[in-house]
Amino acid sequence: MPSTVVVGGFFGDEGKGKIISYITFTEKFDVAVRGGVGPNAGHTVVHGGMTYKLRMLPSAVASPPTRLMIGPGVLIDPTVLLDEIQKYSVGSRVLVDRNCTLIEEKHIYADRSDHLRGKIGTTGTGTGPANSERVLRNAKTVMTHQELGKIAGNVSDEVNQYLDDGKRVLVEGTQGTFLSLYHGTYPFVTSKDVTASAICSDVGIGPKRVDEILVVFKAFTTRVGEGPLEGELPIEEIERRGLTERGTVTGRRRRIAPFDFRLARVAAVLNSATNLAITKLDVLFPETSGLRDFDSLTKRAIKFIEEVELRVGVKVSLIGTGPELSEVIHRKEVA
């Protein structure tokens, strides 16, 4: 059984958490495994009157049958991870790869330097310095941590066994395509590659084990921190149009621009997208709020979706129309 990989198409904050949680429920995934960088990414899921704010655990937390794993490519902040495990009572469902390395206080301190946080606009969570130390082979693994060592194992073996047994596996990416160290707006990028290929490497599955790559975009483009953002709107215009947002991790105001069709096309190519998801259509078109049927959309909303499909060259199979997990228009064929 092949797997589904979900990644962000712009600069992060595309609403991957909602989409991942939604398809986990609708497509009955047996395991969700997280790749990406570390706690510098935040995913928000709203379900059943509860809001889950996640920085370390996979976004499938709200689906009790789904096993939760963190691949070896991910950096672990022990305080953040253990807090989330306790807060959402998921300890029995979690497996952390034994080769994950730790973010220490010295990494957080270094990440808040004038260069990284001041010039680059990092989240200050320690991921860049921790990845640097990992490259230098000086990092500590989770096996050196008393509590994390108890929930550590070989995630790649486990995930590939799930696939061998015909189970459904969801591979969760973090950040967005243009924050990639290699393909993004360097130097205003994260500390590693975050495209679909890298996310698969992070969790230890080969390219032939991937059947679907879902790239998530927001109905408008946002960015937190420094770096270029074509067509960026002034704050007054953002507030007038009701588009104001803040980052999940830092609380910083998100910079906003209209949907970037050129970047979306590049992201689809870089990730070999098989399907697209568009979130927050209701923010761009308030009259679509809560709708769950494509034919119920207004003409201008349908025109926007059709333009995305035409210019990006990939079908939009999932459309978010509200914050609640179930507020999705589903046009996706389930294997």
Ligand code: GTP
Contents of the next structure:
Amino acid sequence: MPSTVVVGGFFGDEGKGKIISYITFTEKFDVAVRGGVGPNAGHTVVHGGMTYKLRMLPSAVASPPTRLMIGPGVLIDPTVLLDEIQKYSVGSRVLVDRNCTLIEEKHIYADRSDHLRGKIGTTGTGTGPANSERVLRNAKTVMTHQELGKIAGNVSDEVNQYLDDGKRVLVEGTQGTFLSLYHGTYPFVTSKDVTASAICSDVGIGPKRVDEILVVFKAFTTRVGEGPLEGELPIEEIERRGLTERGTVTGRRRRIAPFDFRLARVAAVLNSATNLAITKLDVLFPETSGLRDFDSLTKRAIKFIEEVELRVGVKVSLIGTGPELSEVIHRKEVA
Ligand code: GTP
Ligand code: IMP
Ligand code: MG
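Given the form predicted on its own above, produce the structure of the same protein in the form predicted together with this ligand.
The complete assembly is shown below, putting the previous chain first.
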């Protein structure tokens, strides 16, 4: 498939980073291009003894020579991006779009107000205020930044050229479907739409150029920040069952509920999913830890995957069985 779009099906943190790094590593994508909001995202990628914590760069960092691009819809925090480029020595692989706009100190400060940080429970990374300034057409673009200006260009042009040449492009979404400004649990949402259509618009490819839409779910539902979460488990039960998680960006405890089949079905429709990934099967069923073959799963784990396929109406092609990039069951017969 020349172009694959990966998005989150719940409230973010579904493990997109790990799934993306797995597919870019095994399928050799020529380009990975990021859409989504900005550095409010936090992907954790574990590979070859290294743990990558990524907020701005695409998750294909661990698989050179894949080129790493950031689409014009994405907000850039220069400090965060330049730190990541330096830390992972990937400067020669990076291109940011010249129309990306900047997050400034004042946006971060405003994001820590009572309304945003307190009522909505934002990540405090400045993305909401920076997007509102962008809508007011007051924002600064990356071209005003000395160092970023040197790695800026026309991402949409490049990505479409790669597709014209039959090259493989991976389009990376961030956050999750029900954090979408339009389709989520408003007002407890992020500052943009983050469904597959919006992610394509963020990077500048038209809907007819997409071959595969992979929607990623975790084997249970998690949410950080405020807003409804049906069936939310009490903290004592989360701890007793060993499900405790903390956010990559804020360190906040993630709220947890059982897998929400109803939301998953809505997410499949909103994103027009062609196939699904389910991560953290090993957390729900510890006996599946590290397995890489579907037939070696226990009956109860297979029953869960089959129930997802039946109730969501889309096949599960990738299953995460551990944090390491290689801990994946890839059902090639499905996709
Ligand atoms: P956002 O872009 O912020 O929405 O994040 P994300 O979807 O990339 O997910 P994030 O990395 O924030 O959270 C997923 C966590 O689960 C990370 O700590 C991963 O290392 C871990 N993880 C991913 N897949 C698996 C899996 O299959 N099993 C286990 N045990 N851990 C996993
Ligand atoms: P903001 O995007 O920082 O404005 O936060 C708005 C809501 O989206 C809050 O509930 C955040 O916790 C949530 N959020 C934003 N980005 C992510 C993410 O990448 N993973 C999980 N939750 C997120
Ligand atoms: Mg995250």
